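One chain follows as structure tokens, the form predicted on its own.
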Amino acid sequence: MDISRRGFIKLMGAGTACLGLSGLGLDVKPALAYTTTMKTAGAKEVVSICPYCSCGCNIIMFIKDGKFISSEGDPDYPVSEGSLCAKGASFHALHMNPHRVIQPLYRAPGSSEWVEKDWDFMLGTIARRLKDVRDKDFKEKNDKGQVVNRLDTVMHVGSALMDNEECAVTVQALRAMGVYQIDHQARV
């Protein structure tokens, strides 16, 4: 934000005046309540469930002109009573962020540049590399001759942005490949 010295002084003066008026007994709560509803005025409320953990807190999503414009906790939900954790509270910002990466980015080995690639290339590359590592490092038996069927050289750290179903499918796929070193950021 670019603000001049004169603009800063005006802003400080206005802030001081407002602070002084609040000391005279003016109640600003109705004005604050009104400003919070301005953004969602005329929007359709849709109650959904937060996907990020097993608590399943209700989220009220506001849809206006077919676009997702805001979200908040549901005060009628008995478990959270309208409060949300950090992931639930950032639900709208995570999904509607203009800086959100929506195309796969690939950086070739030794390169410093990220290049947009299509999903077929990325998924094929990941699958090929994982298969190569699995073929090279898979252990059927340990040093004692016991059957272990595991892959010691691969581990997985999950994302807090994965919902419950994505986590379940990911763990099943990893275990089928012999990966046993599985952790998840959401437990923190």
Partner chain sequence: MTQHWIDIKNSNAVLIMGSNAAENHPISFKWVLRAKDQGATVIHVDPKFSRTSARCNFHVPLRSGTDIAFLGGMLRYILEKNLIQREYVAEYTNAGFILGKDYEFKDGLFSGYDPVKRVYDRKKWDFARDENGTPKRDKTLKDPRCVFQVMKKHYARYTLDMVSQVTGVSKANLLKVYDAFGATGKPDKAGTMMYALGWTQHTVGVQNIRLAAIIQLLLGNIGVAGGGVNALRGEPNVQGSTDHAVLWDILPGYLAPPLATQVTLEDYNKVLTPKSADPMSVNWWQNFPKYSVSLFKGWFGEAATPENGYGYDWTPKVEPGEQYSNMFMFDRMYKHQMRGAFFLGHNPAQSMPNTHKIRKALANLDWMVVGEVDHTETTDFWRGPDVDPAKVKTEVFLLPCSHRGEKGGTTTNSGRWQMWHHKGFEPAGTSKSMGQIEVELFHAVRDLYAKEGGAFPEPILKLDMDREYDPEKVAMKVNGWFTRDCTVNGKEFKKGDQVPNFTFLTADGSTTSLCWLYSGSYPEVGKNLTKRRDHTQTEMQAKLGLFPNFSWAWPVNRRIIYNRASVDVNGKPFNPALPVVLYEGDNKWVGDVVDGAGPPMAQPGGKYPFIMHTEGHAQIFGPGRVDGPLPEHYEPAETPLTVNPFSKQMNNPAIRWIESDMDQLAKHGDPRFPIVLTTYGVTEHWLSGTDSRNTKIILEAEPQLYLEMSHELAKEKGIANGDVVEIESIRGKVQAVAMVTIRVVPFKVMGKTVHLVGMPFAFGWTTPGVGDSTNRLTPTVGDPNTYIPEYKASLVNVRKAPKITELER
Contents of the next structure:
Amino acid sequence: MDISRRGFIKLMGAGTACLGLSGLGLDVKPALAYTTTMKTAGAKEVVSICPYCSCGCNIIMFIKDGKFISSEGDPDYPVSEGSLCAKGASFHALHMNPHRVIQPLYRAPGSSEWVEKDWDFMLGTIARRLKDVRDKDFKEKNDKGQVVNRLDTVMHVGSALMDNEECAVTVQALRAMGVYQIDHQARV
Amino acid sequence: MTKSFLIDTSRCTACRGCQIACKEWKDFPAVHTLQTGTHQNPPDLGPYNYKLIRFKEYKINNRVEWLFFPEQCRHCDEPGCKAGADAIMEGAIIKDKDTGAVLYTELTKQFTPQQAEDVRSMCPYNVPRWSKEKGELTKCDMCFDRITNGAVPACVKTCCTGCMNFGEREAMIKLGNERLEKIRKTYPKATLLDPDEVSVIFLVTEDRKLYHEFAERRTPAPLPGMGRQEFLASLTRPFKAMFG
Amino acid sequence: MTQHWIDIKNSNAVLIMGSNAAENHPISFKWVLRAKDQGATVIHVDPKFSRTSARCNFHVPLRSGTDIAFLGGMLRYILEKNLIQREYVAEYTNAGFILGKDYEFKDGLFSGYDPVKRVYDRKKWDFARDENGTPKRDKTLKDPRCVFQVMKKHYARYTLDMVSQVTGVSKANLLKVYDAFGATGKPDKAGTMMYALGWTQHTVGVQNIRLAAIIQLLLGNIGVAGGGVNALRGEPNVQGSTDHAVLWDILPGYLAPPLATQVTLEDYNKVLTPKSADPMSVNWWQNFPKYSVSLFKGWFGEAATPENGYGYDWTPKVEPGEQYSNMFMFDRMYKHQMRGAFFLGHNPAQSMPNTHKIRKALANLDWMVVGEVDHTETTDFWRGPDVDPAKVKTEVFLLPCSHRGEKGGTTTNSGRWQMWHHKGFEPAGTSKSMGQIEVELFHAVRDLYAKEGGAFPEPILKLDMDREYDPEKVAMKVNGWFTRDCTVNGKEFKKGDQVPNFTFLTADGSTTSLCWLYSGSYPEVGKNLTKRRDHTQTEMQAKLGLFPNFSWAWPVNRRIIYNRASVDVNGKPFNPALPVVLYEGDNKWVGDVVDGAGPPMAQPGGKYPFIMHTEGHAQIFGPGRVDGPLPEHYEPAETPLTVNPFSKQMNNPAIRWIESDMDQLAKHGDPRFPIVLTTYGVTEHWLSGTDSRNTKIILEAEPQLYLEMSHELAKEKGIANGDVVEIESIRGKVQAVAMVTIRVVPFKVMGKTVHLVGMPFAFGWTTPGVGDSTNRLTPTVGDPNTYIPEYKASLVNVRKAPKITELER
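What's the form predicted in complex with its partner chain like, now that we've got the form predicted on its own?
Now the full complex is given, and it begins with the chain already shown.
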């Protein structure tokens, strides 16, 4: 990554410093209990972008041993100059959310609970459902006899959270399958 | 040269980036809150909230003034809390001479709850909070880990409008006076709060009393006629009785 | 945005209307305050006083849903006081165009209205044209049938008195705004408008923005530094996801969707490729076939041939005049016409209007697939409040999605900067990126078709899509590449070369591009411009706050669009102190990337600046919208009034109503629901709240659903600050905590007092005790152009909750 780091280098500089207690005439021990090492010292920095509003604030993620430990605004982003609002400032906490869904979950018709399933089951079953409905409902021609090649009974909504590249493949795949009832947050 | 903050409330949008950035940097857990008819939440500073935006609204000269006050420890030049703590246990509260940061050390854990309350009540701004869970006295530490490594405190780093500023004391005083001169054209009552006594200088546009009960400085000094020895001796008694 | 975030600092007046920028786009205020520091007047016009208002020079409260009246009054004032930038208006807009004989406006209706179908025949709004089809013009703007004069007459009715009566804004406040903003009509002054969902979420949403644009054109505020009409986009990539058309009504790059009547690619291209006989008009959309063919070629690769219209033949065609947007799809779902649904990063059971209906509709699906990071009111609708899971037959697949930090790719900010974000660490659990999920799902379907055959398998089997989702490769494909050795624009290319930019796209299958607007972002192999972090700028660019080497902006790295309108016909900047582009002769411009090629307009070979319009002129008169060529005030679908003071048409005549047993609307002036409700976002939460509610340090700061109301209303209803109240519309009830505040005031409208209350919509039942969807109150009715729902103005009543059931206390 080509990052010019206006002032940020300093932040990552020594990483530790000593608290100057000489002359205070105090017992050094309790003061040293004060952390003088930044928790981000030695962490790898990777630039991400805030997933909330469209200010697009660039955010530096601090990664240690493959783990995401902290984040803050990227001073190189000319729009934010390193600042963040309440939501942007919680970027790290957002990722640490304990409520997150991290395994595929399946809920059978009429069931009152989720069951954890693997991806093969999920993708295979969804594909089966979609193919069955498509084979049954696909419309090559409309009532007027015009060629329409579409599937009227399946819809897809979302998402403005997707990256541009994700949007590109989504639209491509959906339209190829005849799914055209597509919408997302641009309209809410 | 020590460090100072300039908190220019005339630029605050109460986005609460600072409030959250503080918690993030400190890895503090969320506290449980409820909506009580105000945007101010949590309602007060606490062991997991060293930084808090206070909200107050008034109609002044037929204009709505919504006052935001990014509250935190003022890092006093002569900290009342430190004076109190010194009388109990030297080194429990220290003032770092390089930065001016007022730091609560692990020794505050040895305070009895009453001693902690005594020290707490010495604060002219009612900032320190006793943490039952941690068993210690808590407040903002100026992001000591950050500032001793060349970074600015987390709250300052995240501020998007230039409300939160941090730097050499002289520079902050200068900036404060420059801002004050400009802002007084619109808000003639604008003033810097206690610039000669604290490292965290607020610029407010209205009468300080309007912002918060403790925006006004209380004077936790010995009572008139009381000498230093007497004062220290009195520290075994609750302070509230002294200047309540 | 026509400009970009930083450019706001260059404004002399900032009108924030239909937006609460400081709360919902907090970083924007960095630049708003810098403008203010330099003397700009910052104005907030909004129903309630918010954190935005707190930092503005002044706030003006406005009854929700009356923006057109407010702006119409401003337009009249600008004309009356002659504050317009005359040269700009006469030369660059269609103000001088002569209207055809069929155009008429009478008592709230434009000519061509069919009251049964509730649609206009827009041909009636055409211009008078010469023998070549070029509109006739009177640059003196005096012809009584020219746009300028017709507009003047149209808005003559928007007097101060009338506007004040309708909007509830005092005349003094109206004049304060009109004067401050009108002052930017001087050639060297710029005013900017910042809007968001406060303008779009109305049954007159598009016309709100049209009127804003008209005023900006009259004042010469488009294309100049510090000027613009700026949609503050609400989602991290709603700009990009719209550009890439995750929508039924466009294909990527704003190409129209194929219709059932457009049998072949030729039919499709012919209808959508405009012609202009005017040599000074760039008529950019004449390139339409290059973009459509490159898109289809990108989709179907080798299989896309001239014989199958490069795959056009395989793509779905929609019925002309039919609607397929959210509200209509869910209506079909409610009526058992939908069998399966995919929701990716979307929470309609919380965010769609009339969520009671949405929650019921979801139970009518056979199956649904949800891609999410959290449990939401949609993923778990089958166990929601008052739902018996045993009775819900919908089969639900919940696929865990990776979060932002766990994947790489680009998003596009509101200023159209396309920026790469890097993957920082491995996805949690077995979660996958949405891109990977979509690709794997497609391949699972394709595998079944390969094995079993089935209905119309060709497009599925022949789609050009890798099995693995690789954002870098897709980014290259979005930019586009050459499919064979060829020469374009006199330059030779080899098969596999990246297309330098969209001016090299072709209509013969030799190029691909998954979205022409983004062509230029990845012009060479190994040269991904969205990753640029370079701050290099010229002195001129530094003064503007332009960072041409940081990331990349569409189109062709232009940072301020329509920038050719920042100079006069001879190329001299209207504001010499802050030029956006400067002409150096010999077709060379410096500063920003100039809009369209060629010298200034008055020189030989010069072009009109508004290159996207067929006639090259900005449209003060806009015949392209379904509900009228000039904005007109209509009341919201639910209004406290019983008559529209402006005309006999109470509501937008082109609204298509959605009808079902659950789609009730309050009567006009309904005594049961006398209070106007407006809904909004709040700094600490985001949209339906699933991300922010589950980030507990954020929830701590804004923990529960609240209702902001005036002291006057609270007194009338016996409600104290902090009480739990019940808000009721004809569609449902919601509980919230009362926030009684001086920041909300009653309005005086047509002589009577109208109360307004406001609520956020971020709180839902999957987060216990915080409250549930505000949208149980809002109606399923929307703007007839976009079908964005009218969340901003509906009718309710409020009382102290007899029993607290939805909120922790």
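Residue numbers count along the first chain shown, from 1. None of these values were measured; they are calculated from a predicted model. Here the rigid core means the biggest group of C-alpha atoms that line up within 1.5 Å when the two forms are laid on top of each other.
- Two rigid parts of the chain turn against one another between the two forms, and the hinge residue out of 63, 158, 96, 152 is 96.
- Fitting C-alpha atoms of each rigid part between the two forms shows the smaller part swung round by 31° relative to the larger.
- Once the core is aligned between the two forms, the alpha carbon position of residue 48 differs by 3.6 Å; this is the C-alpha shift at that site.
- Note on residue 86: its Cα is shifted 9.1 Å between the two forms, core used for superposition.
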